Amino acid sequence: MNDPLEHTVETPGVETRPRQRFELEDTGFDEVPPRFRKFYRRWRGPGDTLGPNEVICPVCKVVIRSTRELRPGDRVYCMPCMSRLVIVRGEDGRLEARVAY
């Protein structure tokens, strides 16, 4: 059996600068246990913007947050829908999450 997460996304021009770190605050997201609430928030619509440490889950449309800057090839977990996601750079240059399983 092949694990799809073993095949990482190779991106030319991999960034070598250190990743930014972020302090996360509780956003009131109550669909996960309290200790994980700071890692998720609700998408507030077209006027909302994503930070360099955030990506939208394509399954449940919840914003997944990280304490580190996200880059293509990173893997994240969406606890509300239990999806494992891989970060890729979209055609418009923004970071997007693709479902691994």
Second form
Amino acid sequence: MNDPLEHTVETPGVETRPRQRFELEDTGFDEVPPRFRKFYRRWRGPGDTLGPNEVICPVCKVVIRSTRELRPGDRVYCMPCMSRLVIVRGEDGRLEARVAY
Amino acid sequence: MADFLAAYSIQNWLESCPQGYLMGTVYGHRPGEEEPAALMENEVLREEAIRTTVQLVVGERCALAASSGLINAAPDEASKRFLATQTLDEARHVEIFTQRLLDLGVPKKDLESTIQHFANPNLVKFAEVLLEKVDKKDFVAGVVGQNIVLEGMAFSVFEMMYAVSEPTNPKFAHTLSGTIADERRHVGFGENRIGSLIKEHPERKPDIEKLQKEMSYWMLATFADAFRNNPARSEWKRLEGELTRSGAHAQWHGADLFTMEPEEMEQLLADTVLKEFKIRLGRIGVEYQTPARP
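Structure of the form predicted together with its partner chain, given the form predicted on its own:
And the full complex, kicking off with our chain again.
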């Protein structure tokens, strides 16, 4: 399995609709082997926005992308810095990743 | 933890780095790229580029000594193998920045004397604090000093230099982009490995906090020397004025570096690095210590 989304969590009663699916294209991110490149992209700064299948790695600042919508409790893997992360809902309502040591 | 350490394999490193973003590069940049004529023909700017590059060589020599020295202090085989790949990364950084000194016109026979002449004494102190821990085979303090403090600083410094170089010096920008990619792995190892070790050894926190405070002070003193009373200040302002008029920008952390005074750039860099230290150390359960301001 190449997708950085390693483990999903479905919380009963919180989110009942199926997860959205996404077709990913290579974004030119060359810091991982070719077969993994579509799963990462560079953060383009303050004007950039994250999709529902994306989250920023807090360790190396790369955007991690999945073929599936991300939700709180999911576990994702950041290959450029090799961190394992847990998705949480931030204070501003957006998805954030926390490092799992 | 086993899964995390398993990711640090030589195979992963080979596929990502030499067979990945470094494929086809020559000393880190694209074949045929050269330092810009506007830099080589301006003695003030050329000397400033040499001074800056010397600091990179000094920092990377320290990182090479630290990462190689920590291999035998590492408590597990996977960390030893990761540090072996990091040692090669750091040796490559020393080599590419040394090559840049030669490209900037430093004669080979004058290389060491040039490095001695321009090396910032505060950066040398910064290195000494770290290497003292490495010499004592103190793995926890060594990795915090190397992979969180030194690499965290290098990560931001290289990104800032990349923002300035992208519109002005593609050769140097390409050299830097490979080192930034390397730093991602290094800071990742620092946080993840120490994040788990600090849970096992909470008694080490005061030592680590003291180390971070001391290294941060020497880092700020190095930044102060680099930005304040810079001999190339007026030449840089003239060049930045020309670049701005031609529509060029150097965006970094929401600011256009071409429109900033050196003191403002120093403040932005220092604040960015210290904020990152605070966040990274907080994540691994270490309390950030505010350093004195030089």
